[in-house]
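We begin with a single chain expressed as structure tokens, specifically the form predicted on its own.
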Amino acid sequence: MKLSIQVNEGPYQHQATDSAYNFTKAAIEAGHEIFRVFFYHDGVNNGTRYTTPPQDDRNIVDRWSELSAEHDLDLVLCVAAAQRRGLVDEGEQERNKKDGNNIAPGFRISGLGQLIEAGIQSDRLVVFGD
């Protein structure tokens, strides 16, 4: 089954972020395809790389770009919601004259037309959060 996900609360305000992480690594190893995990609203908080959480605690940031690179995740965060949310890329730290990107490894900003499609691609869309 081809399976996209959708997470909408970040990283440490929500169980929505850990219940997504696991169910996408579980879907894989179940051999499901992931077209695509769609971060959006606060989710796209999920995608920075300067999240430094305390060393006994678990770092969702990585645990993301890890499981994006060991399978060929797209991990796409919702450019507007990015934006309002202080997450900037190469391309937006250019287009708006930022002086720095912040986005981790493995992500990509791009728009709602990538939530559309994967919901179009997919034989389910699975949401986590509000």
The other form holds:
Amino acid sequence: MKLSIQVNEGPYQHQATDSAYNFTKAAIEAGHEIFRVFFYHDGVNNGTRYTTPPQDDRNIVDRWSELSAEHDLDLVLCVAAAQRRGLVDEGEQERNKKDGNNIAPGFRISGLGQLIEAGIQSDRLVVFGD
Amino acid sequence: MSVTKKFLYVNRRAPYGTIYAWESLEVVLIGAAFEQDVALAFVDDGVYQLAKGQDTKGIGMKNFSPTYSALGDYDINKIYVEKESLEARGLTLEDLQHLVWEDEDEDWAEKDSIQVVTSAELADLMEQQDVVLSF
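Swap state to the form predicted together with the partner chain from the form predicted on its own:
Below is the entire complex, every chain and molecule, led by the chain shown above.
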């Protein structure tokens, strides 16, 4: 089955991001195709490489990046949500004249149309959040 | 993109306590460009999103409620409000904005967009959807 995932909550604050990760990983292992993982609301905070959790805790951001590298996962941060919350890639840095960028490997910033397209193209869109 | 799917946006939260309501509306507006079969549902505190006479001056936030009246222009005219949620909050249809759309097939006659439905009817509607986005 072709699946897309929507993540609506921030990492560490809310279990939704852990559940989304575990679900995505399990789906891939079960042979399903993941069309896209779309991060919305505070979910965009899953994509900052500045995240530094204590060493005895899971690194939620690195986990997504590694999964993306292994399986060529398309990890998309909503641009409008990302701009509000200070998530910046090189293009956004340039456009908005910021002094740096913080997007983690494997993630890209794009528009909400990517979420709608995921809904259209996938057999199921699975939403994680409150 | 020729596929047309039935999208339902379920709005469950009060308009200003969290950003979910506003960011849901942003998805709806962007999604309108994809020419899908779109419906909106308002349940629980989500019914307050459609309340008329909203004034956000005291909290310093943008009042986005006028945007709902533009939905008809985006061909979004199926707006379901759950009856039980209205009743539990002492609200009636009169407390909500009057949202309308113009029916091209009937000489642009103005029609109501909001339909009050029971919880059971809403469950049936959800069953008929291809994609349900919950905010």
